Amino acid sequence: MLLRTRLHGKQYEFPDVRVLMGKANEEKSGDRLAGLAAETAAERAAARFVLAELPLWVLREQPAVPYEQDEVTRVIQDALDPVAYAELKDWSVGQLREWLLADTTTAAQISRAADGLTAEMISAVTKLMSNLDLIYAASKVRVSAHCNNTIGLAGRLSSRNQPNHPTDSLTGIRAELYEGLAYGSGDSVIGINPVDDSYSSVARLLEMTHAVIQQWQIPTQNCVLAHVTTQMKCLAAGAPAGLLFQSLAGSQRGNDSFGISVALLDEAQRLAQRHCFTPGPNYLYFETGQGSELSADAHHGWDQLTLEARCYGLARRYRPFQVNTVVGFIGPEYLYDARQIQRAGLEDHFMGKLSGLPMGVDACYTNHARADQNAIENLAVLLTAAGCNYFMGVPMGDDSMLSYQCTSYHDTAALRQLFGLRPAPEFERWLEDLGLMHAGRLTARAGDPSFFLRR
């Protein structure tokens, strides 16, 4: 197949689909580092012209990693609905873009078509979209899930209460947790990144957060974001967990570097279904982020956007409660500045939604990236317009354990008020019963963590 075009009197030719996909991607420092990026804006435009004409069936037949070599590829390909695929396989990537953006295309139609798309197809159409395209197309699709409450419903915006502490101090974590609850944060999950990944430490954090949930009868779930094997050990021993967490990569080699496999994740899901204290049916929590495969030399020469799309193809196997891309956390080697971080956040959210996942985004940056808090707030506003399910809630937007900058407890409160959105319905009723919210707005009592110490 010839992959070439003529643009402004110059001929551009791409030797294979892998190179074409890399050249068509928006500028990313990670792709530049890997030698995959377009050299000029003209070359990028030429690659997009060629990609727009490429039939979708070509992308199915040329996955990033061959079927026989990679279990992520096998998961994605084996899950494909043959009827849905047959209906669209002869479309070009450009036709898919136009269809997704058409006013007459409904959310139900998009959900059906998604069953016939591989991750490479989803990555390809994403490369052809502007930021506004990504926002508009994603806003059409709502993906809800239920664990101990329901996230992702229309008119709702949730928040992960992330009370991390540099020493895993129970007193410090509990204080941060109460502050977040007082701002209405925690309907997504009360989720802690532990300093100490040991069984005893993780079990202790699970027990403390569960005790708070029980004491205050909070309609939410807890999670300690240790390695999934540690969480499984805790769960099997009787520790009270609401969700099980794991980071994902888009290739088998990348997941090997994380110490996980499809078989292990299958086992984790079965264990969660038997032992989580929450009713479900959605029990897993996944995090991703563009560049993780490149950092582990597990990208197989493909661009980081395509590998990210493959993460979502793997995640959908487990019908998770929530997924989020930690978009700016991996650093400027992969997403250099605010513009690249913002673009990646919109891309990832759209790809996750198109993959049928309940997507949130950790709108964040590290202190050595060319970004600031205004840039992250801009991204959060754009993602809220796109229908993002949830954001992180960190005290003052500054994570004292992970040492990165993020959205705060009060950022989600402000976004809800700005867009006329509310917390998860069960959580909203709980806030109203406590007098922290009325008619969808926080009351004068809100924002004061000592509220939970005076009762």
The other form holds:
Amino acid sequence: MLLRTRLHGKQYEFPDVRVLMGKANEEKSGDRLAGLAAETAAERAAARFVLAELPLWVLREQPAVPYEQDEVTRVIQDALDPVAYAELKDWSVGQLREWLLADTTTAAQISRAADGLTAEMISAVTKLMSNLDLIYAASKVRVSAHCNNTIGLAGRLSSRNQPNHPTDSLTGIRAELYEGLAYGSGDSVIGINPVDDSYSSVARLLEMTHAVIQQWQIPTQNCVLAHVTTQMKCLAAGAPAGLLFQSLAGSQRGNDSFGISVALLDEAQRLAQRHCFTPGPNYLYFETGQGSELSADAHHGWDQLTLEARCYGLARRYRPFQVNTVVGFIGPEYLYDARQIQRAGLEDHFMGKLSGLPMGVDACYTNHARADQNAIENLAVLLTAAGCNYFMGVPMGDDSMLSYQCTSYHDTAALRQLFGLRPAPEFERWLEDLGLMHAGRLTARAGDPSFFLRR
Amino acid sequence: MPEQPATDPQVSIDLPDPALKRPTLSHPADPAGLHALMAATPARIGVGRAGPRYTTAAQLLFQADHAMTQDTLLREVAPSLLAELALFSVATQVCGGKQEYLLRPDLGRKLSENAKEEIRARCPQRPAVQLVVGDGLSAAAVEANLRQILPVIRHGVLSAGLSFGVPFFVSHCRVGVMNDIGELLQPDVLILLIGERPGLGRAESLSAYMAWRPQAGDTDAQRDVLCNIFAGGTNPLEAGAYIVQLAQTMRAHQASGVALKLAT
Ligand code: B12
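Can I have the other form now, the form predicted in complex with the partner chain, not the form predicted on its own?
Below: every chain and molecule of the assembly, starting with the one above.
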């Protein structure tokens, strides 16, 4: 294989696809940590010139981890639609980019083509896209799903109500949940990250959130983001769960370190179909994020963008209700500053959509990264323009348990009003009936958690 | 030079510390109820709104807390505390300060050669329980909790009739360093108390990561964690008792992490 170009009089040569893919990435501290980043900006540009000419079939034949070695690769390759693949396998990566952006290319055509793309191809084209390219192409595609309500329809923006508490206190969580509902947050899910991963504690959180859903007849689903095995135990014992959650990695070794496998996820899905109290048919909730594979030394020498794309390839198998990257969650060793976090947020959202997933984004940062709330507000605006399905809703964006900052209950309300978007239709009706929203805007009553002390 | 104003504008701004928890939401439906809700959580609720945005006071307090957190990030654990608790101190392979620590987690997972020698010289091998303290992402977390939690764990382990290794401190430490320590000392149960990344205006949260016979190649799937240890979360005294109990469970099942979960 020869991968070479001259650029401004200088020769650049890349030994293989893996190295080329790493060097073509936008600057990320995680790729530098892995020793994969381009040495200079010119080398990055050269890598992109070469990558743009690469035929897509080469990427299919060179997955990040060999088929025999890795079940994530097997899931992705086995699910490929041979007809869709045959139509585009001879395109170059640069051609795919232009096709995605072309005015004649429709959403329906993109989702059909998606059946013929592997994660490595999706990652490759993403490297050639500018930020506005990523926003524009993603905005063409809507992916909607149904559980107890409908997420991802055009003209809608949803919010996960994330009422985390440092001791899993039921009264504390309920108080935050009320605050969020009062701002119209909770149509994607009422989803709690528990401190205590034990069965009894998780079951108690499921019971409480379910009771609030029943009491107020809220058209939504609940979820406790414990390890999936804990949730399965809860479901089997009759605890009321609306969605099942798990974090995903883009390699089998990465998933080993998360304590999961394809067989386990298959079983979780079967259990959810049988026991969740919601009608479905989409029962799963996944989170991902660039850097988790490298953090578990499970990246196989590949760049973090490609591994992230592979998470989406795996997620697709389960027809999930929602998927979001938690971009910026891990820390500066993977995404150093506001600029890198913003870039990765746009990349992940685009790649998820191109993988056919109902994508949301947890736009966030940690206190040890060089970012602040302004950066995350900017990213949320960009992603809303890109047609993102949902954001997180956390009291003022400050998660008192996970020690990170993300978007707030207020943010989704502001974004809806700014872009003329509405909550999920069932949930909007519910807000209207309660008098918290009128014609897509918060009413005078909204924003007051004590409103929910009436019943 | 701007012209000197003719008269002193009669404005006097002299503020009390705003870090008090009071609602910035006006006209709640149930004022007493709102207070109770706010008392139930450290989260920023009852903040009210200006249109769909924050009230000014709530927004400024958020920004002030972010500023404070930035300032605490770069601190190191006070040597006097380590001396007081008789912990000797070793380092990982991070040698370029906090900035390198943040960008090179791989180095924070490996003990330096000096550290290995010192640990070998000072610590007996194969204790039932080995305790190690690491700064992690928050020196303040170690300082806020260690005085309380360390004696509880030591006492608990000893009164369960188990041997307690010589505890020590690791600077610029990541969770993955447990493997190196496991190889070196071969404890049955290794407990690593480590500072969690700081939250907004809160940096006191400590975690206990634990593993049964940790060794090279182990991942988080072989570990357990008890997190949010601080006065406002899991109280350090209670946490200490829980940790001892978990150590005994690990010994009983000869497992930790996902394997322990499947066994219990
Ligand atoms: C950052 C983080 C992560 C990152 C870790 C990567 C990284 N490089 O840091 C990612 C996103 C990968 C992650 C994943 C998960 N996490 Co996590 N994570 C955290 C968080 C927010 C901060 C941790 C921290 O400050 N570490 C300190 C620094 C110094 O450590 P470090 O060496 O840099 O990083 C290591 C640890 O963070 C560790 N780690 C992170 N999460 C977990 C979870 C478990 C069970 C274990 C054993 C280790 C572990 O992995 C890193 C690499 O070794 C905590 C919240 C908290 N308050 O502590 C939750 C937290 C520890 N995670 C939690 C959970 C449940 C998970 C998952 C199991 C979620 C899931 N359902 O899949 C996964 C799987 C983790 C695993 N490998 O087994 C829970 C643990 C609850 C419990 N008592 O068991 C916590 C407390 C948050 C919560 N309540 O949901 N997590």
